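This document starts with one chain, in the form predicted on its own, laid out as structure tokens.
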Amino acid sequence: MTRHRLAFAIMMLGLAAVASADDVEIDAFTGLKKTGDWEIVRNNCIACHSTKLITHQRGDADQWLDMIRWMQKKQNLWQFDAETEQRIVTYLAENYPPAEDRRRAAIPADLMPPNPYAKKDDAE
């Protein structure tokens, strides 16, 4: 009987953790926070990559826009109309903002060693 109570308590703690700290519902399929324009992000981002690349990243609006620009330049991401792009960036910045406990800042490009495997056009 005690084992069942322990299992039930662990299950309830797990369900409480899924609700997240700010009580935002999480989409079971994508893992995205179901707020604001989450469906626009889902519809435009999971065509190319897992949403784990989104949910494990953090950034302010400028950082998210830089990531989008990089994907457009290097990964062949299509161009968004201005409204769609703004809605995506706003959703990402509001729901996946920078956090002190997440990751270190990127190493500045001028401090990186040259990549011996880079093609000439990758050096840009």
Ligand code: HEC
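Owing to the predicted nature of the structure, the values given are computational and were not obtained by experimental measurement. Numbering follows the first chain given and starts at 1. Here the rigid core means the biggest group of C-alpha atoms that line up within 1.5 Å when the two forms are laid on top of each other. First, how it differs from the form predicted together with heme C.
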Contents of the next structure:
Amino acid sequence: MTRHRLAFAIMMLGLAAVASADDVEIDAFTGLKKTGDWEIVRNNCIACHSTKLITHQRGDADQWLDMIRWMQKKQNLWQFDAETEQRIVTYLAENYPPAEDRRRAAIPADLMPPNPYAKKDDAE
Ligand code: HEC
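Shown: the form predicted on its own; wanted: the form predicted together with heme C:
Next comes the full complex, and the chain you just saw is listed first.
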């Protein structure tokens, strides 16, 4: 087998593994699950960072909305009309819901070391 064929075979195995995880097709460009309102998420969520930040994250609707609010407040994410926001949050909560093995609970504030970069307006 040539090197190219081997690489291709390994790639196809990888794709098959991704596709069979829960029978939802994965968009090759964004890595998002192609279901429901995924295109709204693609249109609004890929401008600033890798979609891996999204697909590796887990949360229920409230947690996803909190992340959106944080990005709107601190990272210049634009505002959404209510329906668009609802669709985005629903897609995220349905496709990337909380999972025990995915993320540990946040470290309690009193156990955190002091943040040397903290600015005054971060203390909220
Ligand atoms: C205007 C720019 C911008 C857009 C658009 C944007 N984000 Fe973000 N987002 C950020 C920045 C900046 C960070 C912090 C990146 C880092 O830590 O490296 C971030 C971080 C994240 C994180 C990681 C949060 C955490 O707690 O670790 C997630 C998840 C996320 N974004 C999801 C989304 C989703 C979903 C959308 C679409 C609704 C979106 N982002 C659109 C700027 C943006």
